[in-house]
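Presented as structure tokens, the chain that follows is alone, the form predicted on its own.
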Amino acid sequence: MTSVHDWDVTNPVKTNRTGLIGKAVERYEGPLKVTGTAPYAYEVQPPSPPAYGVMVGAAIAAGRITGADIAAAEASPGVLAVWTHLNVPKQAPRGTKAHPRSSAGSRPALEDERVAYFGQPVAFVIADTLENAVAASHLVKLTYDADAPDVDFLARLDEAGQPPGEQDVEIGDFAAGFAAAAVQVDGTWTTPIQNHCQMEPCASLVWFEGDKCIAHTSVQMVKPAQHGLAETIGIPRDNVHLMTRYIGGGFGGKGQTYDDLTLAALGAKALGRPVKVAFTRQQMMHGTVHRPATVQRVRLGASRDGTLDAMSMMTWTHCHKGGNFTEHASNFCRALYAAPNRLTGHRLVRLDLPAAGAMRAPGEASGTMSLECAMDELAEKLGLDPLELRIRNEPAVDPENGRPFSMRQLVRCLKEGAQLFGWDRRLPTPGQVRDGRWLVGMGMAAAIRGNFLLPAKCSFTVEPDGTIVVRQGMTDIGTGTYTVLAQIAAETLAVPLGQVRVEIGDSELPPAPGSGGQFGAATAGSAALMAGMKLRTAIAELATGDPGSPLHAGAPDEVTFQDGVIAISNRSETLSDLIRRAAPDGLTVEGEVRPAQDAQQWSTQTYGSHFVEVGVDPVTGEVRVRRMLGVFAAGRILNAATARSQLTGGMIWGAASALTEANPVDVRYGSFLNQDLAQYLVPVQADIGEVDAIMLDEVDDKANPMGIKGVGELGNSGAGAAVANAVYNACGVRVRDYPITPDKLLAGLIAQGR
């Protein structure tokens, strides 16, 4: 039984009295999803039969549209509208913010005759059925004046410049420190373009109710989507009611909206009926953002005892010609290892490619693929265990800014992971272990990801039947938001989990930043905790001030909560009895969280270690992942099952980055070569062996009131490097150009004379 006084939010250790927070409870929305009744954006039932929209992509990567023949498409059966830049309804100019506080500006579709990338939506067909819309879309005839596509990233490296507003960061004198180092590593690694490949493609359904635009779309951030749509179609922000209640994966690729939402809204407004638009899988590859390719040069200089004297990581990456997105692959290393002489920075090339954007663990996923392999190369030169090298370079404070760490358990992650994995059985000389035809090796890597807390609000309502309703403009991209919010509500109000209802993904609910950047659970959960605490106090004050309550005239801070019952000593009543009598319309409070004023005084990160065992077939060059183990320190874990799922999912993604995932560019046409899941290779279950993730006990009271951090990105940080290091230990071949495909391994094995 817990009292209001027991729940001191200034001491997060005391905020889990019944043990529900952290427990591996089943997903709140699980029954809806497994029965196919969770309505994703495209599946929401509109108030009247919808029309269907299909986008037509550009057949060139750069140039302009010189002609559009839409007559045959307009005459096709069931067609309701055919648009190009010549006749699309009016939209606000790009970037317009009629409301100065809008969190996103206008993003017009079919904007003008210019083509900026292959696959750019350049025409749109609406018909009474999807089949009719698809058929008519093939009848749209566009002619182009094409420019030679500028898409060859590697050929443009010498022209790269610093991203706007950025400078290289140097501490000490890197050049002198590196030159004087007894042992050096100087290597260049390349990582390819990757696509998000969510199970649910980007899709939207829109209709109007009078002047009100009702929009269902698949997006990770609610408010920017609402504001951006309002700005684009030129209506007040409050006239857009945007919902994104169920999302079939995001990974950063749904961190913004696309032309599906804009065109669905324009179509619904023009036709006076609901309009559905969805990207095909092929359209997703070009029409949404991707992780850009990188070139990374890493230089490490160390003394003979393994102490780093100099460390540099410079990254070249690319973005769309109209953008500035930078894959900050060098940033993470600034807080990972100690070294007195340091140099990091980024260079950016702008190309005629679709916009690059955030993708799970932006920066770390790519950057660790070089640094953590370079650390292994350095360990080999020094004759040190790679684990020991990392431990010897553990910093006492943040090596870049001198701030104390709020909590840092990286060494514990490394040591416990090594023990659990059996790292002591690893033979340091490559190619010494065989299992039948397979060469077997082990590799490891460290993991790090920054921790963030953003402003958020959340409301809690206790209804007359005792139900606790959580309302927040948060999203759930499959990470477990519904579930952890329900757990926090049930914990703070001491009611059964089944007595909680969660409503999220709605622009009319208290705002939250959405899912992404590993800040979602900490931010949304902290706001929920504040709301829960305020509701406990409000309930206690209501009961003790109500003459009809057995608790009347008692002290509010003595009220206890347990199993839906409130009490003072031996006087008690159910929560539902109190609310029905004293607040028949329900009792609502709102909680809010903002970053603490002293947040910048600390270096707050999440940490982990990866250990991997692989088999390499020296005849075919095939790599099999046999075992993966990750040990992580990521603050208070809200749900052991969903957190473990996030971590292991990230680890599997890391294996894919090391071994299979890539989307090369056809420089002749400016298009990606792989445009579906038959060609873009992601792991299937048979590709991954045993996978496990261990989460250390941790409550970081400097991070937020509950000591939560995040895990969504952390599992993907360092996992690929651990696979690459295991491949080297198995067969003695280092491949610095990812992914490590059989042809590259075979070339190395042949060069060895195998």
Given for the second form:
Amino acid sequence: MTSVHDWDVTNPVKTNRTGLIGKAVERYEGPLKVTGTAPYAYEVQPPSPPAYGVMVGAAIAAGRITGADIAAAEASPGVLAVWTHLNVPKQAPRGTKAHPRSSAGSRPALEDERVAYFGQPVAFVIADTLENAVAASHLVKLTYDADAPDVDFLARLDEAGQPPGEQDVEIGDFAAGFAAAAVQVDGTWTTPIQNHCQMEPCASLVWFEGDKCIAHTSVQMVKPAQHGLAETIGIPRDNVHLMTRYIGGGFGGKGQTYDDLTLAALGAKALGRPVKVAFTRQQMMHGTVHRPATVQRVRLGASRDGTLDAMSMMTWTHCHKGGNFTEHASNFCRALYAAPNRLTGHRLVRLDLPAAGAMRAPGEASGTMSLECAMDELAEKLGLDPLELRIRNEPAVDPENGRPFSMRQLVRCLKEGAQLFGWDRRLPTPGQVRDGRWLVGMGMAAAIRGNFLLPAKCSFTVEPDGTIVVRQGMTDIGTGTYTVLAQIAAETLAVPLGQVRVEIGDSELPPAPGSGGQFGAATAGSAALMAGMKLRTAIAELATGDPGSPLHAGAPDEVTFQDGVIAISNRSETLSDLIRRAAPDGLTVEGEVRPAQDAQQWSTQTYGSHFVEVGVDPVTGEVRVRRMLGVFAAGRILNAATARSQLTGGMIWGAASALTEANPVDVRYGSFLNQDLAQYLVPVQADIGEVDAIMLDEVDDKANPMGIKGVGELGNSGAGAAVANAVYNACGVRVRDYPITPDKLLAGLIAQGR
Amino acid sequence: MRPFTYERATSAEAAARAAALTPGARFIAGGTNLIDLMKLEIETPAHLIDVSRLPMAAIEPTAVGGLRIGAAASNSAVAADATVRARYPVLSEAIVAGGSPQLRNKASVAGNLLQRTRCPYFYDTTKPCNKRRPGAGCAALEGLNRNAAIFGASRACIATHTSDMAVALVALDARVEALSPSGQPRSFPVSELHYLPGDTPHLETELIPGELITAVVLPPPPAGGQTYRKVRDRASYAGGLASVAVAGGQVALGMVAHKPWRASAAEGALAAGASPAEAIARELEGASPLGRNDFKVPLVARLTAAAIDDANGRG
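Other form of same protein, the form predicted together with its partner chain, not the form predicted on its own:
To see the whole picture, the full complex is given below, headed by that same chain.
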């Protein structure tokens, strides 16, 4: 039985003797990235000149391909192959697993004549140059028998059903509690489809060395990518060596592989030479997953003193007809506020849109956009400060299941944030503050996001020159994994940071679950700590057992580590002297972490507060963020710089969700309107103004051996609602249909007579 | 992108001549719009004539007290020019409201004028578009057309011209200087450069095949204050929802029509003593919104009235 109490023992990360843990250490791979020399998958140097593959997307959203004329493309200069479903090399049927323990099944490309979504890759061209491949791709002529696409989410809400295996959760009697409540809020909010828009599109480069498939791709999880590719092209898993060393953003969208990888592998096999394939920016919008739209009905019932008597969040959302992905926008509220009568649940509509999938803070990012605005509305009805309303509904234990919180500093986040931001200067009546042409308002919201620990392994090697090498099948999607693993290794073995090398993103390294769900640092880092602790023991035993060592015959548990030197009192030698002499091939150990079996006895979350000041132009309805401050409690922070970057990045995303980001569906065609970054509006520098994130001192000893938690998604939770609340405070208009664009706000301003 | 040939023009005359002689030829200067369109095969020139290094980038005073801006001057250079900033601030403000610094460094004055619409259906080649394929139909007409034209549109096309710079030039009564393939120079108002869509939205400008814009000429600025205001979803690097250029009593609107829209009715009303709000209301009597872009009518009304007030305050 493993227990969180096993983690009570002290360790170097906790004691942090050199102060490296938490320090704003510069990014391990930073110089490579800023000098353009970090080889992303598409830029890896293959052993021989690669061929270039280009995908062709379906021009319809549903139906069948009735004809494929590839003659002109085949005859185009430099073309090496043109494939459609009629001539693509054989792949295993979808979802099948030749190896029963594969973590992903077959995902065949160009599978058959059916078109399941707009932009689905339906043809593939390989040529000697990218230019020739692109030119030929435009010559592929496909004819279709199109069905009317079933893509109108809002028109199909009536058909929504329970997601598979789920039920509504009711505690107490919501209907009675809500009906009897002295003050009520009952509102419906809508959030739109969002695209991940990673800087690096999905891309792959594959070649074969004998039977071995060498695949470089851009993916957040290594093992499913390796297994899925092996299953798809029908080779043993061990014959796929998959690498994803540098990743230009994931955000959940690269939680799976796409046809770029499959087609590059099939191409490399067929042609006997390396093949590289990348999605274009336009293809990314439809060809990879998106955050689905939601409709959220929130009902809050409270007593006059602000105590919540009843709380309900019901979410309607959509996924592809072939899928089950559910945007669980209602889940987070279960742990957030106390209320005796509660009802939460989800409804799912299946559509002919591309697959819905995870995006940064799935659930919370969308869900806080309604509940945290409903709380603002309730506070106004009660005549309470929205901050005070939240404090009055702070639960003592997890209100859904009665479990104690492992650590909960939400109220401290709220109070410290209010003080740092100057919340006391907010006027509760909207529309009272002007700065030039701008009406100025302040808003706030709470943040919450779960914390997770998954099984992971990691190996540590000390090399003869004293270098500590961390090896793990983990990924760094721009979050700082390389850096925090180096910090953990350096602190654990007490060597200078420059004496650590980190190798990740490789299927032949000890497996870790990858990046996602803000579990990366805790999971990969804990496994690294475990490996480091084992290596300390192994080094101590090696030294004390080695007659050539000054530490010989000492007690292994008395060996101390400092600055690359091991010692027992005044007897010492360098790590490198020991290893060179006693283990000339290096000394390697493997560590492992697993979730504690009793971890579920606690409710373990990360928390925060957001404070935002916006300007609203009352003439045009334009909104500009002036200031954003987040205060977060997320366990021990490993690196102040990379953690802050994660948090502020999430906050900025939240602002974008409130104000600009959306991809509307043209229901006639089943396609998204915005297909490039000039049309799909992620924030630019000028949109944001000041932004800062403060991290409270915290150690959550129930979370993992280091007491850290995740920060990758927390910043995105609640930030959008704080912006929307600030917009209301600025001008007195509430827009519940996100994003709050000038046209919508203008309608409200005009209705008010402004 | 289709294969194409490329030449660097040695003179404006040679460029215009070559463009007329080579089927499918296009001029290229900054390429900030053309190359994007070539990648999508919306533009498929067989031959590119690079005019970016011709000596056409000078910004110099004219004999009558105006300013002549070479067609190859970069948007950044024009916006930063001391004379432009002092005497034509509306032009400087309009230019910096467009694109991004990187784009403005690369984009030329003529290229800015000749940029093509940002209608999303124009960019999605799986959808019908009368600009891309005359007679194919207009997907935007019944589509997600929140940013469509409210003036001068047709059933064939509801796209807008999205240049900011052009709106200021029209308000300033600027003229285009162009050189025909036969070496004939001519000059006409910027307001006559772009066509309304009618039944032929693929025919966008007054220029004949091969004709090269060589300069834009500003008359002396009109009396009164100047301002440019643009409304957009994002603070920078975003096409506008509407814009207005005011130069004294001269007013032009952007992103509301297939061309920069000179608000003549509003100007007439202003001259006759109407308030800014009354004046723009007169202009908007001619607006024909489509539903999703209805908001542009009150938006333009409020924006223009505020901008005129603003300009008067600066006068």
